[in-house]
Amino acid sequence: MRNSEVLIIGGGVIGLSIAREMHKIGAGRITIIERGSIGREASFAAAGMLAPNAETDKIDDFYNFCAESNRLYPDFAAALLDETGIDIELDRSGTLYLAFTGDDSIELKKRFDWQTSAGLAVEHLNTRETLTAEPFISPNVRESLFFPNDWQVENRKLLEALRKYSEINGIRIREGTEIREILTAGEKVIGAASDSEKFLAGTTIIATGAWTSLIKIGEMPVSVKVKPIRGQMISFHPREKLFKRVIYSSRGYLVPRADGRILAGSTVEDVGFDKSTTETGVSALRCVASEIAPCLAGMTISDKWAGLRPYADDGLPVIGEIAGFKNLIISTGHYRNGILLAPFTAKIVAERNTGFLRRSLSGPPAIAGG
């Protein structure tokens, strides 16, 4: 039996920051259990984009969240480099997203008209200056528009940074160990057990993404319903660098790395928890790669990988208490936005008196946003 001042179970991106947060507010004795080896899970598999603007169709609560996330990212890069000499290689060069047909015209011009009247940076342009931003897109391009606040990270640098985080400050790390119940004394939870072993805590925190719906508290499910959705992803390694910034479409995107990497992805597949990859998984991200830049479509594929995501009944992230509970905090559900949302998430969690909205899990799914 060991005993935690905080207990985190989960050893993602959200964990692991959470973890930072907690300590960098002086909380003690921290303890994180990971069911299998520490980030290798959805936020290993991740492709690292921020892509608050990109990727949104209106102004909302999650929309904030995402931007107020995003725009923690150069001091949370700057200070994980400080304290754990580790460039987790943020990269604010822009995000293209581009139009090869008249319906992705159609999206776009929406996109640009709606964001531009909402006071949101984007840029539009024509064949010739996108084509002359990035010199490896199809001719077939009709045109794109240009984010300068989506940026992207190096999510295995961030993970490598965020683990040698815990390790300088005496965090424990538990991996291979699998919590299968919430302990609760009356309406008071005092720790979590794996099969073989408790563990207490004054304080435990639900962090387990795709699996989180398989844990009781008690005897009860937890109320949370969460279920894993594949991603596939492929690489390729070209002898030059080919691209800039983001490439993305409403089929896919590429995703240059400073080591020369190109990552192209992905799949959206509700498969329970299978993470393979298949071959017809991999053709179509071939296809997808093929479109944007046909300079891709004869080359070798270096590397193809899958990730399970967390999706929650509504697609929002969960994150507060279970009512009906106490010293109880669950933070899952972050989908596709596990990387981009992890500081923001790490500091609502920690803080807890933020102000943000906090889900009363009695009733419907909310998100914490701004």
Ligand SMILES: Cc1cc2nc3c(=O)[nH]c(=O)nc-3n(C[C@H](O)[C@H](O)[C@H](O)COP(=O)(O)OP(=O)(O)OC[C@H]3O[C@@H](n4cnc5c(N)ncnc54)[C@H](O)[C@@H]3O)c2cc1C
The other form holds:
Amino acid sequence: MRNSEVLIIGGGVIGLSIAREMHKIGAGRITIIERGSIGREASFAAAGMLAPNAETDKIDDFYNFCAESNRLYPDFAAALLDETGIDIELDRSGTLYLAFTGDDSIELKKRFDWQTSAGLAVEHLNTRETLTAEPFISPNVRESLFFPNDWQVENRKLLEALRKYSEINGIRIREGTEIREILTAGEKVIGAASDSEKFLAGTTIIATGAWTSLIKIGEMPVSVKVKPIRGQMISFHPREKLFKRVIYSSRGYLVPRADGRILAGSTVEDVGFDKSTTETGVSALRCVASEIAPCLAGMTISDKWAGLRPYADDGLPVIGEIAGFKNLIISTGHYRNGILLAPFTAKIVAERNTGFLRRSLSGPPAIAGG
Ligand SMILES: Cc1cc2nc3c(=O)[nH]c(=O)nc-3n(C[C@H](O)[C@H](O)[C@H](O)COP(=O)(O)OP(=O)(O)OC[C@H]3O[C@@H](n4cnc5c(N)ncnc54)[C@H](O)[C@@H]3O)c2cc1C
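If the one shown is the form predicted alone, what is the structure of the form predicted together with the named molecule?
What follows is the entire complex, opening with the chain shown before.
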């Protein structure tokens, strides 16, 4: 039986970021329990885009949550570099959103008009301007929008940095240990248990991503419903650097990394806990990549992988206390935006007396701040 002040179940970007933030505000004896290896699930599979604006058509709690987390990234990246020596490659070159069809142009115009009137930063580029900005884009492009505040980060370096932060600062990490049950004593949560061990804790935090609904609280399944949504990705590694920034279309995206790789993503598939890549998925991604940049049509695919996004009932994150249980916090359901939302999620969980956690979660999942 092991005692901790804070027990975090799940070592993805959410669990690791919470551990760091908890340590910063002075929590002692923090333990992270991870079923497999730290940072090898959705957080590893992600494309690392920090894109609050490119797909936004309204300002609501979710947009504000995304935008606030994005604003934290420059300081988050600088602090992690200082703390761990690892550069998480925050790239602030912006994102280009392309239109190839009449429907794409209608969507972009609507977004441009609305975002401009809402005071958000967005620029319109015609074909010539788009091709000047990114010469390897297809000449079939009709126009594009440039979002200067949509960035990217190398999520695998981010995971490395967060892990190193834990190691340097005495946060205990236990890998290869699957938590089955949250332990209760009356209304109070006192820790969690695997098949063979108990981990007692003052505060227990569930950050188990797509697997959250498999955990039990006592005899009952956890009341928050989360399901896995598979995303497949491919990458290319051309000899020269082809793109300067993230490039989107309504059918997919390209993310150029500092090491020369270009990631192309991603599928959105409701297929259970199946993390395999498929021929259909890979060829759909090849099509998206070729539409954006014909030079990728014949290029060798250097890697392919898939991950499981945590999708809660309404697609919004679920962050808060679970009604009826003291000392238990849940932080899951970050779906397509967990990398973007990690720094702010960690803050609102660690500083849990803020308004963001005032509402406890009983029935339907709520979004932080909502
Ligand atoms: C293909 C793809 C592309 C994406 N692109 C982006 C993007 O560009 N930008 C962005 O912001 N987001 C993106 N996302 C979404 C993002 O990756 C997720 O929202 C985020 O990684 C969720 O983090 P997490 O820590 O909750 O989940 P995970 O990284 O999956 O971590 C959860 C961890 O909990 C562990 N665990 C589960 N159950 C237990 C248990 N019972 N006991 C112990 N450990 C357990 C798991 O093994 C896992 O390591 C993408 C996702 C995918 C799949």
